[in-house]
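Just one chain is shown here, as structure tokens, and it is the form predicted on its own.
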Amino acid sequence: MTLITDVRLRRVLDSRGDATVEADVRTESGGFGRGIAPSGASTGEFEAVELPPEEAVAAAREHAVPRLVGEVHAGNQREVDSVLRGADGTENFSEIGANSAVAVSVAAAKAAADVLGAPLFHHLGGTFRGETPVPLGNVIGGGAHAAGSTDFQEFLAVPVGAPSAVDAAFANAAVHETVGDLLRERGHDPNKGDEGAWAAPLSDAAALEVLAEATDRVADEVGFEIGTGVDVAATELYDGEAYRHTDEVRLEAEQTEYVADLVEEYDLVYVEDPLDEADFEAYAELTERVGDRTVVCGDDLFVTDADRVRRGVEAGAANAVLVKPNQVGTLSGAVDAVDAAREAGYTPVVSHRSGETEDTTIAHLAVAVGAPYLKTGAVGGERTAKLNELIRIEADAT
């Protein structure tokens, strides 16, 4: 019933207006699935390779499609993804592109779910237990996502006390609106970055102060706790010797001390990519200092790669793993990274990218693997698509 009979690929637009890859998969029984690859602005050195979309589409048509059509069942995700890897023949999808691979991988999963008449998260292995992940809302953006703004890439609202996904989503939207009001009150005329977060010429400390005030106001209104978090994207600040912030240059030990102090001062509940992507030792030192009080999440450190997760676990680096399917090229690879994290007691955090699309797969993936957190952003059609899908999943299952 799920034998793949057709795979089609094309270029489509992402949220930045850039080209990305979309794939359609059809099965012998009429099942249909569509997947679209997102794209990151600040990408880790160890991520799977994203090819220019025209090249990725052409390469996948030549090398992958003939091995899938009439040969592989969409209902066997492991086989689909194994064939994609075999068709590519490299360790990092540099032949057909991780963007084409992840689009086909997602489309096949959706086609199989369509045949089964089941939600995607059920097909991917999830069983709903009355809980959905807490959405992390990016409300102030900087770094590679917003020129002329903060050094840190993201300042996040984390509605840890929300009783439901819908309450959490609306709380994040309210924090976003309140941050905009506070910035205007302070004389700024804020713009918006790649993910719809506010961008203004602020120091990181000033942004944290605005975020703390906004989350306090909204928490009082909604009646539940809203924490704060940051994505430092420290690799973007690191020049190989030191971390070059706008206000100061910090050596490794100073960067570790700086982030630890921020966790203490602002009671941060989430800290992502606080140090360089290759520095497992510094991550371990920071985790030892603050890991009992906050989530220390590796994105560029782990790049959704199960082997790098296991290396980090051995070193004691971080206590959470960011999961982005396009970093590894397939849904199976993403689930492997989650499993490696779970085995070590690390927290999986499923995430969007800065160049996003209307594809809502990550909402289903987060529920399927029982991830406590889902990074979605707070506003913007491609961001709210994920939030609204999360709300629907919760509503349909209760």
Contents of the next structure:
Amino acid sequence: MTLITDVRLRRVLDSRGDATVEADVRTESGGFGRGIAPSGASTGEFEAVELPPEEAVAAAREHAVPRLVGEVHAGNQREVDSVLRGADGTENFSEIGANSAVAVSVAAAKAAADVLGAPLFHHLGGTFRGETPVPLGNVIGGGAHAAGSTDFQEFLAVPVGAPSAVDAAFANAAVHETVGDLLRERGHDPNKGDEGAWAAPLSDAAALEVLAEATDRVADEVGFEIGTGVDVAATELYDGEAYRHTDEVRLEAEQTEYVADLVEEYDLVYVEDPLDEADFEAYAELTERVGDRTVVCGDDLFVTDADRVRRGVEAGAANAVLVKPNQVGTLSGAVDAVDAAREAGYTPVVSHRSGETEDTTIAHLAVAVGAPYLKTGAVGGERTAKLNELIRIEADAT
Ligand code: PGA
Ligand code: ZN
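Taking the form predicted on its own as the starting point, write out the structure of the form predicted together with 2-phosphoglycolic acid (PGA).
Next comes the full complex, and the chain you just saw is listed first.
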């Protein structure tokens, strides 16, 4: 029933107005699925390769489509994904592009779910999962996502006490609005960065102060706890020798100290990419210091690669794994990274990219794998597409 009969690829727009790859998959029995690849700005060195979309589309048409059409069942996700790997023939999808691969992988999963008449998260394995993840809301952005703003890339609201995902999503939106008000009260005229977060010429400390005030205010209003977190995206600050912040240059040990101090001072419940993507040892040191009180999440460190997760586990680096399907190129690869994390007691955090689209797959994936967190921004159509999908999933399941 789910035999693939047609795969189409095209170039479409992402939220930055850049091109990305969209794939449509059709099956014998009339099933249809569409997947769109997101795109990062602060991409990790060890990620699967995103090719220029036109090249990725042409290469996938040539190498992957003939091996899928009439040959593979969309319902067999492992086979779809291994055929994509085989058609590519490289370690990192540099032949057909991880952008084409992930678009086809997702489109096949949706086509199979369509044939089954089941929501995507059911098909991906979420039938028995009762809980929906807590959305992490990016409310102040800088780094590679907004010029002239903070050094850190993201300042996040983490509504850990929310009774439901819908309450959490609205709390994050309220924190976002409150941050905007507070910035204007302080004489700023904030812009918006790539993920809809506010951008203003703030020090990281000043941004943390504003974030704390906004989360406290909203927590009082909604009556549940809202923690705070950051994505440092530290690789973007690291020049091979030191971490170059606007106010200070920090050597590796100083960066570890600095982040550990911030965790204490601001009671951060979530810290992503605090150190360079290649530095498992420094991660281990930081995790040793603060891992019992905060989520230390590896994004560029792990790049959704199960082998890198296992390497990190061996080193004691981090205690959580960011999961971005396009970093590895297939849904199977993303699920493998989740499994590797789970095996070691690490927390999987399913995530969007800075360049996004209306595709809502990550909301389904987060529910399917039972991830405690879904990082997908706070406002903006391409972000709320995922949040609204999560709200629908939660409403249907309860
Ligand atoms: P990116 O940013 O999509 O630009 O890599 C998101 C993140 O670093 O988490
Ligand atoms: Zn990140």
